[in-house]
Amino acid sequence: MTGSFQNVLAGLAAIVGDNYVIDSAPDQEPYVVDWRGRYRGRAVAVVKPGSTAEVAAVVRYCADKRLSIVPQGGNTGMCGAATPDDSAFNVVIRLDRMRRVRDVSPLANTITVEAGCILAEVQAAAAAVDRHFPLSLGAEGSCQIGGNISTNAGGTAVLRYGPMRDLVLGLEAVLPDGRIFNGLRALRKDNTGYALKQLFIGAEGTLGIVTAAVLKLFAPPRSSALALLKLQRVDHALQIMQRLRGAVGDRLGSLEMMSRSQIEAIAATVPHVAIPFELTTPWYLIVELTDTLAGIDLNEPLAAVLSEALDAGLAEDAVLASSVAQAKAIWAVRHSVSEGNKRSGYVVSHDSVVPLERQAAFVANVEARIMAAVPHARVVMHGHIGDGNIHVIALIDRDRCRDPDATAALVAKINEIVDDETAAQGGAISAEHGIGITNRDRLARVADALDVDLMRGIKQLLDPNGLMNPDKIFASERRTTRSAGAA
């Protein structure tokens, strides 16, 4: 470590404390690793400020020094955005120790949190007070609210509630220069000119760092309902669907698909996790209904639909949730999704969305491209049907992936069928996780010129030296040359 860079580990510790600087790397080995393995970086230091003005005196810093700013919340990402480069000036921002559930008002039906808490605490503080916070995701006991919002995560609960970006009132945030920015407003209606805070959500923290934020609360599911579908094609689970809207309106809170190859890749890869129920069909629909009135029986109209399912030759066979325990199991199947892939070889992963009546297109023609042109991969999917995300993921095994060069080539063939199986269908290649790292040469790809424009020209303009977690989203990025010296 040069004498500079041990000025600039002394500079941090100044502000936040040396016990919240980490330098070594093996200390640092959780930080610049993204959750796949698949990108790894260095930084100079990783710090974890205790305030947003800690956060803001950091950013002053790292700006002063021409430092690259990567700001990292539960590291779950699958895109690689919160993971730094390899060049020798990053500074990774953690906000581990901002936990606190600042104002929960179960008037107004808010919360407020700083961001580095929890998803899981957040429903549970949420549920303290008899109220739910409807964000669900697979990686729920990690994650961070600041990662949930920097990159507009979705799960499994946007077909009634939306996602992050319909549950975020207010937001308070540090720009790149170290101001900081107070959206923190906890009120339903504010048309006072642009509305600034959405320039944070979905922005992968390259225009700054969420530090906290207020989010709807929501009255909390008092009864359920819950079944599993076999069916032989994926246009049945949107006719299934069509009928489910007409019967019981919103109450249909959640729609999940999975082919049965997705499912056999859980079963073989994750011991923990029992399948519920026999693999005798290509695409499995899970069906849940919820309502906030207590004592309501949701089992009697559910079952009325399937059994006009069924009738229609919809679906081949219908398991009803007859506990809790038993819905447990069916949606443990559903969020070992990643896990379970991780763990069976190379991912290569799609995040598409496509108009509703295009899904089953989408799905046959992506399929039957990808084995034409890659018949060594195993092509498994999964996703939320009800909003047009479905995920496409060609598992390759790893012993094929050894090379470097033969597997990017490998993985842009793929990329290049998905998008423009995307394209043709109406879509757009990112529903949820984002661009990050792995989708920037794709966006560059597939997005509209002005689109790329407008959002080079915000970029720009919030941070002009391009520091501020760079090379994320754009596949290329012109930063302020720098040296040791200068740090």
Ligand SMILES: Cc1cc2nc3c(=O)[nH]c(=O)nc-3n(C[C@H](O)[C@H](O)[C@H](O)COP(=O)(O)OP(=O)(O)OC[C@H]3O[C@@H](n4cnc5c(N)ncnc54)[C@H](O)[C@@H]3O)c2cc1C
The other form holds:
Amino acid sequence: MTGSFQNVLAGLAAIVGDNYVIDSAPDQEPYVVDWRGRYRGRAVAVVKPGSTAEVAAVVRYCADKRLSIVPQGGNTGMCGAATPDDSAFNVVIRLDRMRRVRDVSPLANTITVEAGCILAEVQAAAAAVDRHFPLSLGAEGSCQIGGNISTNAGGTAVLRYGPMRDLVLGLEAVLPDGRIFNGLRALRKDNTGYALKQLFIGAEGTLGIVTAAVLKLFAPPRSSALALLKLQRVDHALQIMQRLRGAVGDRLGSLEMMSRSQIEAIAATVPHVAIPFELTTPWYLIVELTDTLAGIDLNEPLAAVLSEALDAGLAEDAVLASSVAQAKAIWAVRHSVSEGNKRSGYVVSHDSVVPLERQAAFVANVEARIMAAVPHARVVMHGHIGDGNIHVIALIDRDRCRDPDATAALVAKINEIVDDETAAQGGAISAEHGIGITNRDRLARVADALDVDLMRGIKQLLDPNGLMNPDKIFASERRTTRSAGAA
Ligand SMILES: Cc1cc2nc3c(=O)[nH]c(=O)nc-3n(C[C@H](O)[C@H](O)[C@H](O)COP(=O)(O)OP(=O)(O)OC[C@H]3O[C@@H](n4cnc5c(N)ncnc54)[C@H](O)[C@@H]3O)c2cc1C
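Can you return the structure of this protein in the form predicted together with the named molecule rather than the form predicted alone?
In what comes next, the whole complex appears, and the chain from above leads the way.
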């Protein structure tokens, strides 16, 4: 390490303290590799500031030294968006120390939290005042609110409450030059000019570092009912959804679909998760109803709709969960999909969203085309069918992925099939995971030229030196030339 790198470490330590600057390779390891283990980068330091002022000071320092900044939350993202590149001029900024709940207001139905809060901690803080924070996803025990905002996370409750964008009332962010954007307002209505906070939601850390947010709360679900349905066809799930919406309206909280092949992948690789039902059909649908009133029997209306669905030939079988434990066991299967796939082979994952009525055709066409092009692939699918978002995943035997060039060509071939079919059905290639590094070339291929032009214009305005999470979403047009001397 050069003397100037030592100076950088000293400069960062002067801001956050020695204990919060990580420079040794073994200690940096969890922060320079993505969740899938696909990307590995390097960093001068991983820095953990303890306040918004410290984040701003670190960012100003990095801007001054022309060091790239990589904001990182829980590092559970699916697209390599929180992984530094291998240039060694990166500073990874983590907000693990910024986990304060600044305010909870049952009157305004809001919670104001620092961006390093783990999602599950925010859910618990809301529950402590008899409120509900509805964002829910498999990584909720480790992903952070800053990451959820920056990916506009979705998950299993979008059908009723919307994605993270719908749950953020206000936010605070440190801009790439170190200025602090103070949009931390709990106002339900605010038409004073452009809605600037929206820029940071889903921006994947490319426009600034989110340091705190005001989030919406809701009355907690006090009654619930859950069923697992066995289906032959995807469009049957949508017909069941339509019947449920007519019968129970907004009580329909979640509608999650898994292919048989998806569940088989979990059964084969995640030993601590038991599959509490027999696999007899190609598709499995989890339906959950909730109500904010206690003591409401939701099993009755659910059973009524399910019985109609069975009579109409829309489902082969339906199992109503008879206890909280049984409902949890069914959810455990759904929450294990990412783990199961990761253990099952090389994952070529997709996040397409298409109009609801096109979903069945999309799924059938994509699967047939992938199997025709790559017969050795295993196609598994799971997703949020009520949102039009089914994750199509091709699992490839790892032994076939030893050669990086051949693997890249294989992935490109599969991506092209999914992207073309997504476009043909009027959809978009990312519903909730974002672009990061993984999908950057795909975005360049399918995106509208004007959209990319506008996005680049916003990036240029806020980050003219291209230092904030460079090369994520799109390749940087202008990389600042740096050298160890400059650092
Ligand atoms: C088992 C499992 C299940 C999952 N299920 C879902 C799901 O159902 N739905 C879904 O949407 N996602 C899902 N994900 C993906 C992931 O959990 C989400 O994208 C999550 O929102 C990422 O949060 P994070 O804190 O881990 O962010 P990271 O992975 O650390 O970062 C993600 C992006 O946000 C940026 N970022 C992080 N913190 C900040 C900040 N404070 N300010 C600015 N930028 C920041 C990073 O630079 C990066 O671009 C799942 C992941 C796993 C492992």
